[in-house]
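Just the one chain here, the form predicted alone, laid out as structure tokens.
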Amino acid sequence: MITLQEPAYAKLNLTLDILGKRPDGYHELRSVMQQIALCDEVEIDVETGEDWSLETDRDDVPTDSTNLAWKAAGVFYQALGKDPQGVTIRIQKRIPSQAGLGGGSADAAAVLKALNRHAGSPFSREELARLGAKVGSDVPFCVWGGTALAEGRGEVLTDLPDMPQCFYCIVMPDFSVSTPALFDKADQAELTYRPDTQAMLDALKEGDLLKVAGNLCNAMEPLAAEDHPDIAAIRTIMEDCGALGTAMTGSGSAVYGIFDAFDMAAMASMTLMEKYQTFLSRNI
């Protein structure tokens, strides 16, 4: 038996735009995405000689073949054309679930990267991201990492200049938002709150943190905030604490603020942790 270890890094959507619904039922998206240091820890035992299994320290995470990490292992070995002779996956969760932070996708990406490294890297980063697309829409970016523009349903990735160094206060409210329901709502609505993606790309090219923070925008946020006023309240508190910009990530419900100083991010976290779960993080 061999044990592999891999961190599973969360993601933030700096911008998120919905361009329409595709014939395959997915939505055409355009999003500037950033990987951050908040992570789960993934361990994989291969060649166990036993049935596949998955263990986690959280009750709200599936431990069967519906888990994206399990699916990722299956996709990898199918593409490799090899029987691993038993796999056990253990996930220590730090990324909250149903938050828009890509926790399950990050776990899946970590499995793909660890197994690929163990097999002698038969797949390039691009090929591994394409395998990830078979598992979930955010998995390709979680394989890719860094700062990138994601298009299509998330599988068309373009490297971008590194996000300027900063600190994030991430706030998880005590409710979750249904991603399918929110997309259905978007299909029925006329989206008027939409990002200026080119302005964000220009800000990243210039390395201007203030401009990056000023161009944060998630087209889905107003739809979620209609039913959950806490989203706007959290943003206001972080802005009062000195956030350069704030936004909801993904389909929510996590909200984050960008700060240019750690102590200000920590102050926002301390203010908000009285009511919400909070995390401090940075770019990687």
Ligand code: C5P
Contents of the next structure:
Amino acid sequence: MITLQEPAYAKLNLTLDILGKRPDGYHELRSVMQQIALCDEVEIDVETGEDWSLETDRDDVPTDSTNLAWKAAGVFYQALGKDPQGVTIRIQKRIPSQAGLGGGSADAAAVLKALNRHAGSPFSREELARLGAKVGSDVPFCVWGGTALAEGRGEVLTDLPDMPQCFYCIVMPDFSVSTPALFDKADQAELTYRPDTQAMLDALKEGDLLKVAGNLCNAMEPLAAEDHPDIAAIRTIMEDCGALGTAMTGSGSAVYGIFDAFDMAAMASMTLMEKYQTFLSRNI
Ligand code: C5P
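Structure of the form predicted together with cytidine-5'-monophosphate, given the form predicted alone:
What follows is the entire complex, opening with the chain shown before.
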């Protein structure tokens, strides 16, 4: 038996635009995404000689074949055309679930990366991201990492200049938002709050943190905020604490603020932690 270890990094959507509904039921997206240091720890035993299994330290995470990490191992070995003779996955969770932080997708991407390395890297980064798309729409970016533009369903990735150094305060409210329900809502609504993606790309090219922070925008946010006033309230508190910009990530419900000084991000976290779960993070 061999044990592999891999960190599973969360993601933030700096911009998220919905361009339309596709014939396959998914939505055509355009999103500038950023990988951050907040991570789960993934451990994989291969060649266990036993049935596949998955363990986590959190009750709200599935421990069967519906877990994206389990699916990723299945997709990987199917593509490799090899039987791993037993896989056990252990996930130490830190990334909150149903937050828009890509927690499950990050775990899946970590499995793909660890198994690929163990197999002698038969798949390139592009090929591994393509395998990730079979597991979920955010998995390709989680394989890709850094700062990237995600298009299509989320699987068409273009590297972008690194996000300038900054600190994030991430706040998880005590409610979650259903991703499919929010996309359904987007289909019924006319989206008027939409990012200027080109301005964000220019800001990254210029390495201008203030401009990046000023262009944070998530087209799904008003749809979630309609039912959840906490989203706007959290943003206001972070702005009062000196955030350069704030937004909801993905389909929520987590909200983040960008700060240029650690002390200010920490102060925002301390202010909000009485009521919410908070995390401090940085770019990876
Ligand atoms: O691909 P994934 O399983 O992560 O997607 C979860 C849900 O999010 C889908 O069932 C779909 O409702 C929605 N989705 C979408 N368009 C995308 C990505 C996700 O409609 N590009």
